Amino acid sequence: MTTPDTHLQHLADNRARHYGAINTPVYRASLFGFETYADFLAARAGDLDAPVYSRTRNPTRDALEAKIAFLEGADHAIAFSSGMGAISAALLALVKAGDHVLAAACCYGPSRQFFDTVLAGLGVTVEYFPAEASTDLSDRLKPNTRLIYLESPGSLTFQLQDIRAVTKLARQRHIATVIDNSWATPLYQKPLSMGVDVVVHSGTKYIAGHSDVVVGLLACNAAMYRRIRPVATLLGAGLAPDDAYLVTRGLRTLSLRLARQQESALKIARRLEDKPEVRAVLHPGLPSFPQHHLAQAQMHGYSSLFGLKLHPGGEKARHAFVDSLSLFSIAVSWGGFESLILPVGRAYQDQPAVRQTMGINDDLFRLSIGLEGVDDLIADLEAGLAAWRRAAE
C-alpha cells in the first residue's frame, strides 16, 4: 500500500500534462487563451478542465491545493496569499450581520483583531471563551450562534480546546466550526476527522518551512467549499504561482523537518524544565503541561513551538537573557528552518483580562526550534539563563 509520504510527493503533479516536468512548472500567466469559442464557453462553465484567469485558478496553485486537501482528508483546499487571507475568507463566507460567534480566547492576535473590527463593524457579535470551557460550550450558545472558531493549540500560550466536544455540540445545533491548525500541521492533527468543518493554516510556518514565503491555506468538504470559494475569489487573495511553487517545494520535506524539529524541541523543553531560573515550560508534549492528556487524545505528534516562563527577575534580566542568545533570532512567526525567540510579555498590555485568560506575564517567551544542532541550541539557552542570573534583581 502506498504510504501518505509517497502519495504526497507525486499527487496532482500531472507530469504528462507538463511535458514530463518532475515539478509542476510555475505558470506566470495572468490569463489563459483558448483555440475555439466553444472551449472558452466550456471553461467558463467549468465543463473543461482548464484555467481561465489566475485570480480564480492557476495550474501551479492547483497542484498545491490538491496536496493540502489530501493531507487534511478534505474534498477541497484553497491557497491564499496569507494566513489572514484564509481566515478572513472563511469568516466572511460563513457569518453575516446579526450572527453570534464563539471564539477561543487564545486565538492568533490578528484573528482577534478581525473579529473585533471587521466582523463587529458588519454587525456580528463575537464572544471569547477560555480553552478549559471548550468541554461544554452549551451555556454560551445563543439562538443566533452560527460559528465556533478554534485554535488548538494556540500559538502564544499553547492552550488546547476539546475539539471533539466542540464539534459534537456544534453539529447538534447546526453551527459551523473553523479551526486554525497551524501549530500541529496536517501531519500531527486531523481536525476534519474530529468533526471540524473548515481548517485554516498559516502555511508560512511549517508547511512552507523555509521562511521565504507568506501563504494561507484552507481545507474543507464540498458543501463548505461551495460557500467559501466564491467569497475567496471575490476577495482576490489567491496565492501567486511563484509562491505556490515555493510552498509545494517546502511541503515535500515537511514530514522530515517536523520529525527532527519535534525531537529537538522536546529535548530542549525537558532540559529547560530542570533549570532553576525557569518557572514553567508550556509544551503540550510534556507530562507537566496541564492539558497533556487532551493533547495525546487529539494529536499524533508535536511541533517545535513552545513557551518558556522565567521567574521574575526584572526588565534588565529579561533583556540580558534574550540579548545573550546567538543562535536564536528575535523575530515574529515560526516554523522555519531557523530558531527564533519572541518576548511575549508585552502582548495585550492594554487588555489585562486577555492576559489573565491566556496566562501571559512579563516573563513569558516563545521559542521556535529550528534545524540547528540540538546540543548547540541547548548550550545557547544555558548561556542566556546564565546572563539572566547575573542581571536578575
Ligand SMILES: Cc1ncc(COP(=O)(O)O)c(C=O)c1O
Second form
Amino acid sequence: MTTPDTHLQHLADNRARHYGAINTPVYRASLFGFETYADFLAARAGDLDAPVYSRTRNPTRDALEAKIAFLEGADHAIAFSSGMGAISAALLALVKAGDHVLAAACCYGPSRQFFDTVLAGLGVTVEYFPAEASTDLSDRLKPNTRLIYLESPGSLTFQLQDIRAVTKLARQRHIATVIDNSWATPLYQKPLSMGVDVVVHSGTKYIAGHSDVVVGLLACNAAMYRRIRPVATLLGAGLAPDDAYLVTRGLRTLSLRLARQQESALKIARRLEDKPEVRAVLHPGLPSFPQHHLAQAQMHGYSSLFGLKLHPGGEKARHAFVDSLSLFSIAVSWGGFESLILPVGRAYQDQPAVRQTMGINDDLFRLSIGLEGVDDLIADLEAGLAAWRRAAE
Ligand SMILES: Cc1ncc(COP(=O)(O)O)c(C=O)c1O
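With the form predicted on its own in hand, show me what the form predicted in complex with this ligand looks like.
In what comes next, the whole complex appears, and the chain from above leads the way.
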C-alpha cells in the first residue's frame, strides 16, 4: 500500500493542468479570464473547476491546501498569510457576542491576546483552564460555551491537553473544538481523528521549515469549512502564491527533517537531563515529563522544541549561558533548519498568575533543535553550561 510519504510527494500536483510541470509552478496572477460568459458564470458559481480571483483561490495555493487536507485527514484546508490569520479566522467564524469560550492557559501569547482584546471587544467571554484540567472540563462549561480552544503541546511550556477527553465532552454538548497543532505537525498528531473540529497551524514552523516564510494553515471537515471559508475570504488573509510555493517545497521534506530533528532533540534532552546545572528538561518525549503517558497516547512522534530549566544562578549566569552559545541563534519562532534559543524568563512578567499556571520562571529557556550535527550542538550547550557555572552566584 502507498505510504503517506509517497502520496504526499505527488498529491495535487496536477501535471495535466500545468504543461507537465512536475512541481506546481507559482501562479503569480491576481485574476483569471474566461473564454465565454457561460464559463465565467459557472466558475463563479463553483460549477466549473477554475480559479476566478486569487484572494479566493489560486492554483499554487490549491496544491498546498490539498496536501495539508490530506495530511490532517480533513475534507478541506485553507492557507493564510500567517498562523495568526488562520487562528483569528477560525475564532471569528465560530463565536459571536454573548458566547463563552474555554481556552488552554498554555496557548500561544498572541492567541491569548486575540481572546482578551478582539473577542472580548466583540462581547465574547473567555476563561482559561490549566492543561491538567483538560481531563474533565465539565465543571467549567456554561450554557453559552460555544468553543474550546486547545494548543497541545503548548509551545512555551509544552503542557498537553487530553484531546480525546475534551472532544468527547464537547461533542456531547455541541461545542466546537479548535486545536493549534503547530508543535506536533500533522505527521505526529492527527487531531481530527481524535474528534477535534478544526486544526490550525503556524506553518511558519516545521511545515515550511526554512525560516523564509510566514504562513498559517487550517484544516477541517466540510461542515466547518462552510462556516469558516466565507469568513476567511472576507478577512482577505490568503497566502500569496510565492509563499505557497515555498511552503509546498518545504513540505516535501517535512518527514525527513522531523525524523532527524526528533532524534537530535531527544538525544540532547536526555544529555541535558543529567547535567548538574539543569533543574528540569521539559520534553514530552522524556519519561520524566509529567504527561509523558498522555503524549504517547495521542502523538506518534516528537518534534524538536523543548524547555530547559536551569537551577537559579542569577542574571549574570543566565546571560553567560546564552551569550556563550555559538550554534544557537537568540531568536523567537522555531521549527526551522537552524537551532535557536529563546530566554523565556521574561514572558508574562505583568501576569504572575499566568507565569505560575504555565510554570515559567527566570531560569527557563526554550531550545529549537535544527539540522546541524547533534554532537556539535551538545558540545556547544556543554560549553554554555560551563560558562553558566563560572558566572553563577
Ligand atoms: C504555537 C504557535 N501558534 C501560532 C503562532 C502564530 O503563527 P504566525 O507567527 O505564523 O502568525 C505561533 C508563532 O510563533 C506559535 O508559536
